[in-house]
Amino acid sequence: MSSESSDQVLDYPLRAPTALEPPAEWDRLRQGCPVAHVRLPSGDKAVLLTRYNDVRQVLSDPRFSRNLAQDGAARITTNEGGSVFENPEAASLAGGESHQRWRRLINRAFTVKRIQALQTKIEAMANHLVDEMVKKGPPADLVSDFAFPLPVWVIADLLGIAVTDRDKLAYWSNAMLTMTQFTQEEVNRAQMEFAQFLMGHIAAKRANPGEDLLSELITATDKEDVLTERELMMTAQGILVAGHETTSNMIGKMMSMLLSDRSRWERLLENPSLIRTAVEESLRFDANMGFGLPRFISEDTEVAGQPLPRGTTVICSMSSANRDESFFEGASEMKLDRTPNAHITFGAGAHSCLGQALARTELQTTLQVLLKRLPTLDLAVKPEELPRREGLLVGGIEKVLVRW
């Protein structure tokens, strides 16, 4: 860490100019100051990590570990009862046999065949929301209209959970996902009726299972023991969360990237072809893609250099890692056809993203259809005008006014 900037403490999250645009520091401090000392919202002290190859390291190392909740680590929200990264129940999951068993699971249930049969369902989801916007006409804003509703559709159909109040649901992720938004009371009631609404499907599949991932799980579960109610309970709540929250904000930041510079919307439409590679360099690319990845570390190590004492808590900035020139030539461009492209937007290792097969699906099957119904889609605003989601920890845009 050079010197000059080993004793500055930096607020985090930094803030970034506008949704689009990244935090003026991570150039810096991937050049100077790789290991950054940083003060989270609780008022707690971590490090940030911003440069590609120390952000994989720390991901893929398994003495680093997801557990917040143990004595030492770092509290990251303003709510008494922490982030979703402190609660013991999730960190029991998250860590050693348990989770091994727990991820070997859900992988059986996450096959290619059940996500290739998935794709005609989200493209008829897809067709279906831009008829309704199409209806309605210009301007629409595309997170309330798209991006919301078809991750909020798969994720319910793939659990076999009819969701009839989409709006609810998004309160208890919002709610799950604070980290200055919420009260700890809000949070509480939230967690609660969550986890009735979920206690009461898991009851309904177990007495009438279905062809769904639930009722696999459920299934799997009376036959080998596999998981307790509760951990039941808590993997369909964290595959409803992680599911659909950060896929309806990728979906929402994608289109605002695509149509910010609308030659890039052009090539796309002169090139369909490109489709799949521009949704990685969209994944690369997103500068906003909220608080990053937690690590906490249980014995004395290094990295970049830089001794990090045991009982250090670590956030890995996925985000600046992608924008990484060292890795990643003409990092700062949005380049349609970047292949190879080893993004770690899904993180890496043993916990990386178990949804992101169907995340990828979702996001080029949007593409497919949004390309080939509404060619002549822009922007209604100005893009520094995008307003940013804030206060949760993912990141995202809150509305995106699109025209045709």
Given for the second form:
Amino acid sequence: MSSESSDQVLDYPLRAPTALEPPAEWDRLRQGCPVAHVRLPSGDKAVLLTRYNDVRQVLSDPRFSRNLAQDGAARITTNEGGSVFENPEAASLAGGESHQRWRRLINRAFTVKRIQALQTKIEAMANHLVDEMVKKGPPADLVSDFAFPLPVWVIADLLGIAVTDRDKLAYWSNAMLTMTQFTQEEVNRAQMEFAQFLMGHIAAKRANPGEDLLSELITATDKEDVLTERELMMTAQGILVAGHETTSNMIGKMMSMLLSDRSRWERLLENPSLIRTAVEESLRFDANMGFGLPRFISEDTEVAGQPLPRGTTVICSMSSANRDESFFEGASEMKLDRTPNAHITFGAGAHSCLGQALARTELQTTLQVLLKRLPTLDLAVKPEELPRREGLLVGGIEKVLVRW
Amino acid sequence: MGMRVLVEYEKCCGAGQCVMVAPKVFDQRDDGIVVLLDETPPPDQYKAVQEAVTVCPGAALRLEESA
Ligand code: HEM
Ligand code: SF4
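Now show me the form predicted in complex with its partner chain, since the one above was the form predicted alone.
In what comes next, the whole complex appears, and the chain from above leads the way.
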């Protein structure tokens, strides 16, 4: 890196030209400035990594945690409440031994076997949502009619929340995450109502356990590992925060990528056995992943031959890493049959996405059901007019108008 | 010449990618940690195992040639 580029400080997040295209700077950064200095919305400084190997190295390093509620860590925004990354409550689950213990417990509900057993239910939910879309007739907004409800219904089922309560869960989740559309008062009320609902729900499961994850965690009393009431609450909240919006956004982006060049959709219609690899390639090709993952460098280290001193806040751009030409052949092309596809959309190492088998199954089922039920599906807007979701941390598309 | 699969269990984060890609060779315990079903898989499994090694998010899997 020349001293010239090292002195240059970019404002982060970088702007992309449209909802589906990457920011112009990525190529230049990967080639000439893999350890770039950036300024966050708070005004604090951080370092941005854009190459595959560097991003993977830092994300897999168990010493570095995403918890930015530490002395010296950069703040992302100046909001009073801070972002999800700065929440000290979540710190106990963010790293080290307590994280590992928690993860092993929760993982029981997320093994491939367990998720495969859920698949028929997910398919039924997806079919139900398509029934409703067909009843109303085209055009439809694939986000509000399908991508938004499906993952939250799945999480409701996972947590043993009744079908009659799942739309309440969807409302709370929406209010807690997409703050811009709601007043602060509505957000606070949603948080409180959700916490109260969860407390009641956990008590009900304690009295009368079912087949769900919470019941399983509650009744695991024969083991030493028992989660406290607080940990149970945080687990349920954490799963909703980590698993709803991410998956909803990804469904919207995947469908937009596949329909924006309709030959991709047609190829899947002809050959549905490509669904699995097409989902992986959509995860890799997603240029609109939002902020990236922050890590607090708690001990001196080195990346791309450059020293990263203790106290640095690093932003790992998985979307840029996923388009690194030195790792992926033809990285700027979407190849529906790419194998193997070691994208890092779900992170890497001890903290990599716990729900990835579930997310994959939801995305695969979405394609299966939509290809079968709505083969004539097409975008009802130009790809460059897809409205981006405005928000700092998550990327996504606000509305995906389709017809069939 | 065959292939032998090596697992570093302490690196496994239990996300089950290997089970999705090569279910004849890998399984998971209840808590998600990988179980090696076949340490020296037959040649028709090499491609799937190779893919699992590449995509494992924990970099917990390796392949080596066995005599
Ligand atoms: C396409 C959808 C999804 C994407 C792109 C995604 C992405 C990620 C990423 C990048 C991380 C790592 C965070 C870090 O290293 O700091 C993560 C963690 C996590 N994800 Fe996902 N996720 C998705 C869906 C889900 C679903 C469906 C669930 C569960 C219902 C889930 C549950 C979690 C949990 C609990 C963690 C924290 C794991 C830990 O700290 O050990 N995710 N996710
Ligand atoms: S893919 Fe890797 S990390 Fe995931 S379960 Fe298999 S061995 Fe473990």
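What you are looking at is a predicted structure, and each value in this text was computed from that prediction instead of being measured. By rigid core we mean the largest C-alpha set that fits within 1.5 Å across both forms. Positions refer to the first chain, counted from 1.
- Taking 2 Å as the criterion, residue 196 counts as shifted between these two forms: its C-alpha moves by at least this amount when the rigid core is aligned.
- After superposition on the rigid core, the Cα of residue 148 moves by less than 2 Å between these two forms.
- Relative to the superposed core, residue 172 undergoes a Cα shift of 2 Å or more between these two forms.
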